[in-house]
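Coming up is one lone chain in structure tokens, specifically the form predicted alone.
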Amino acid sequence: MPARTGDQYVQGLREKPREVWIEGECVSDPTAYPGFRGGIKSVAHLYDMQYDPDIRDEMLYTSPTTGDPVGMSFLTPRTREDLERRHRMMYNWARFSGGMLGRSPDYLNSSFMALAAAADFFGQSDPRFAENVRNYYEHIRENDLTLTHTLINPQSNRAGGPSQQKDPFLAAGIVEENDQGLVIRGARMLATLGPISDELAVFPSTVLKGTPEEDRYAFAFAIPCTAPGLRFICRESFDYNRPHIDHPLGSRFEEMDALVVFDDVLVPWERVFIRRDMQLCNDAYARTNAVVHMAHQVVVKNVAKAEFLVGVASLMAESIAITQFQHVQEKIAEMIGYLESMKAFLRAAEADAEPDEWGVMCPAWWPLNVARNMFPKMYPRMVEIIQLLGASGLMAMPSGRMLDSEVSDDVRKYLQAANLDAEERIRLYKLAWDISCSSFGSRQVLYERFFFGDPVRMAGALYGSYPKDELMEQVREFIHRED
């Protein structure tokens, strides 16, 4: 079928009951729950953007299988121009949310595009698995499905691996294999967008140790979010069902995070990609270059997010006439430096792209790897600058309803800004609050800090893998130079 519209996405959620637990309530239809509505509406808008006549050519391409228009994020890039086409599509989606939808569907679309191109990697242990990956990629491409994923084990006893916990099925593991497939029991974290997705991809993220006790945790597969025995246990929603003026981000872009429980969930063999193979699990993202293409999407998102924050900070400074102060200029200039760094990393990665062993045009890894290590430090600092610029003004903003209350004259008189009337200032400063102080904003900071995992572990991986030998040899030669 052709790429979906927003109505088709929403209808798909409504017609396929799933087990979602939130605030002590079991929700089978996420479209009916107020705390999910804003996020669902925003994801639906992303799908509608695919048919926007002004950008349709940037959002869709022709399926090589059916000839139908399908989402550009599924495109397998063979040239640098293809990478730029994917970039433009992903930027259009990211700009709509100001980068606040961290797990928009193009993220995992990018992953499975790369996994399918490298399907032979999965066929090393079982030829069926290579075909499974190819078929699954085609399935989600032709049906334009929304995916979530879950990667890490519950935070219980971090001193031991999954087999060393009090309950061997605290972490999701294979409890049985039969003619139909794998039976999975246990839990995984942290499915962002989970309750409002169509499919769940389950891959390992941390290194699995090569002991026999660990092999039951070495797998990769994908199943519908409606699979029997599958449960999503959600945190509280940061969409408080309030007007956009009061919570401009939380009311629109709540993508939800959930613990995923597998209560003896059957995974059919045709949905299995890796089975009891720790080496394949540990190598999957790097060998297939899925991590590179996922990082490409993330850095596009980071550019849009940094642009959004620079715009907010600049408008705040202009609104209350503080742009002439040097400390204000310095702070916003610092944010501009972060933005331009992300843009430079992205440009370098695309300019230096080369075909990989699977014939896919792959962005250069080092610019993307450095970008994903730096943004978790940049983003909290940008948020801090917005706090510093807003100061007590962030806490002095009444709700939008006050504009129509008996004290509206006071509100309009005393909350006006040098260059904005009171309503516009309330809208701007409520946005700044939602970025920097609200539950939604705090979650965004935490999310960016750990987007790709523990930042210390990531830094160690960057240090350990970066090709430093040639650089050190250059210095050795220099210190012994006689001329």
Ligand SMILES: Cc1cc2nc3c(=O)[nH]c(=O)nc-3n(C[C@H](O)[C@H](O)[C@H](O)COP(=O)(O)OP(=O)(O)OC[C@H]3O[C@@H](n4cnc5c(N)ncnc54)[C@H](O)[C@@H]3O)c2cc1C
Given for the second form:
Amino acid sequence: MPARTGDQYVQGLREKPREVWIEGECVSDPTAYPGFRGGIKSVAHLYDMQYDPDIRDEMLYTSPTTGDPVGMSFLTPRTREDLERRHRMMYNWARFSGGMLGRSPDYLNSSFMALAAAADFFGQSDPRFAENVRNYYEHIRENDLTLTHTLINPQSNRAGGPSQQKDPFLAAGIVEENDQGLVIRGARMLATLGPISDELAVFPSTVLKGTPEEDRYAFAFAIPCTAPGLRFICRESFDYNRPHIDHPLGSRFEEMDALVVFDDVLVPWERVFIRRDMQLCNDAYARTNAVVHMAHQVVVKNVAKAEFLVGVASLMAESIAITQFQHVQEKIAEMIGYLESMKAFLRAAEADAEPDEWGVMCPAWWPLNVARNMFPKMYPRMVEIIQLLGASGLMAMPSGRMLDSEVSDDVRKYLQAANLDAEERIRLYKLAWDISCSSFGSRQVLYERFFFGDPVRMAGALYGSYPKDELMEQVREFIHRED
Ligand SMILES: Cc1cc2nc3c(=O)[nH]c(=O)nc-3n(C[C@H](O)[C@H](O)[C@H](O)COP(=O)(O)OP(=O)(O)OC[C@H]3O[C@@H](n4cnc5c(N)ncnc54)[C@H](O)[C@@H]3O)c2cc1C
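Which structure goes with the form predicted together with this ligand, now that we have seen the form predicted alone?
Now the full complex is given, and it begins with the chain already shown.
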């Protein structure tokens, strides 16, 4: 089947009842729930963009198996030009939301592209698993399916691993194996985009200890979001169905985060990629380079997001005529520095790309690894700068309908800005508020801090793996130098 349109994505959700719990209600058709509406519409728009005549060539390529046009984020890059093609496609999607849809489908499409190219890694314990990964990648590529994933065990007791919790099935584990497959019981968190996805990938992330009790937590698989016994438990929606002028981001880009409960869910054998193998689990992302291709997508998104925020801050400063103040210039210059460093990391990663052991053109890891460690610090600072520039203006904006109320003359007079009329000013400052003050904005900050993993442990991994020996040797040599 060729790449999907937005209507096909929405129809797919409507036709496949699932168990999604939100606000005490079970919602089987997410398209019917108002709190999901804006997010679904935006994801649908991404799919429609694939057929936009102006960029179609950047969005699609020809499937090597069916000859159909399929999504460019599935392309297995063999050359640096292929990486650039992937980059352009991902940037088109990221720009649409100003980088606010972190889980646009290209994120996990990139992951499965790399996992499938490295399928022999999964075949080490059982050749069927290599075949399963390859078939699954083709399945999602040819049907243009939307994926979510869940990697982390519930945050209950972090002093122990999954086997040391009060209940052995608090963390999702294998409770049974039978002719049909694995049966999974327990929970994982989180699954962003989960309730409005087609498929759920369950992969390991936290390091498992090599003890026999932990092997029931050592697995990787993917199942439809409609699988019997699979339950998504959502936080409240930040899409309050307000007009775009009032909640410009929340009304459009709510991608939802959910706890995932496996109530004895059957995972058919053909969907199992790793079974009771701690070593494969601990190595999966790094050895396959899936993490590198995911980071590539993330840094493309970071560029689009930083561009969006620099644009917002610059417009705000211009609107109330504060651009002549040096500290304002300094703050926006700081944001420009963050934007330009993300672009530089991306360019360096692509310029230094090399084929990996699986024959895939792989972006250089250090620039991407450093970028993923730095953006969680840059993004909250950019948001802070928007607060510092916006000041009371971020709280003073009434809802859009006040422009047509009995006090509209007051609103139009007192909320105008030096260089913007009141309506434009409300639109801009409401956007700044949705970035820096609203529930949606706070969640974006938390997302950037954590979605790729705990920043402390990511920094530890960077420190531990970075080749420092030569650098230390150079300094040793210097401190003993006579001339
Ligand atoms: C908005 C959002 C969306 C997300 N979406 C997804 C998703 O789609 N899929 C997914 O799988 N995950 C998702 N996550 C989860 C994300 O992967 C985790 O937040 C991240 O890995 C950190 O794990 P944790 O939240 O369980 O924090 P914890 O591990 O519980 O950490 C809590 C605190 O304790 C400290 N700590 C805990 N253990 C240690 C340790 N061993 N050593 C040092 N410090 C420690 C941490 O540094 C941190 O300060 C999302 C998270 C957020 C916030």
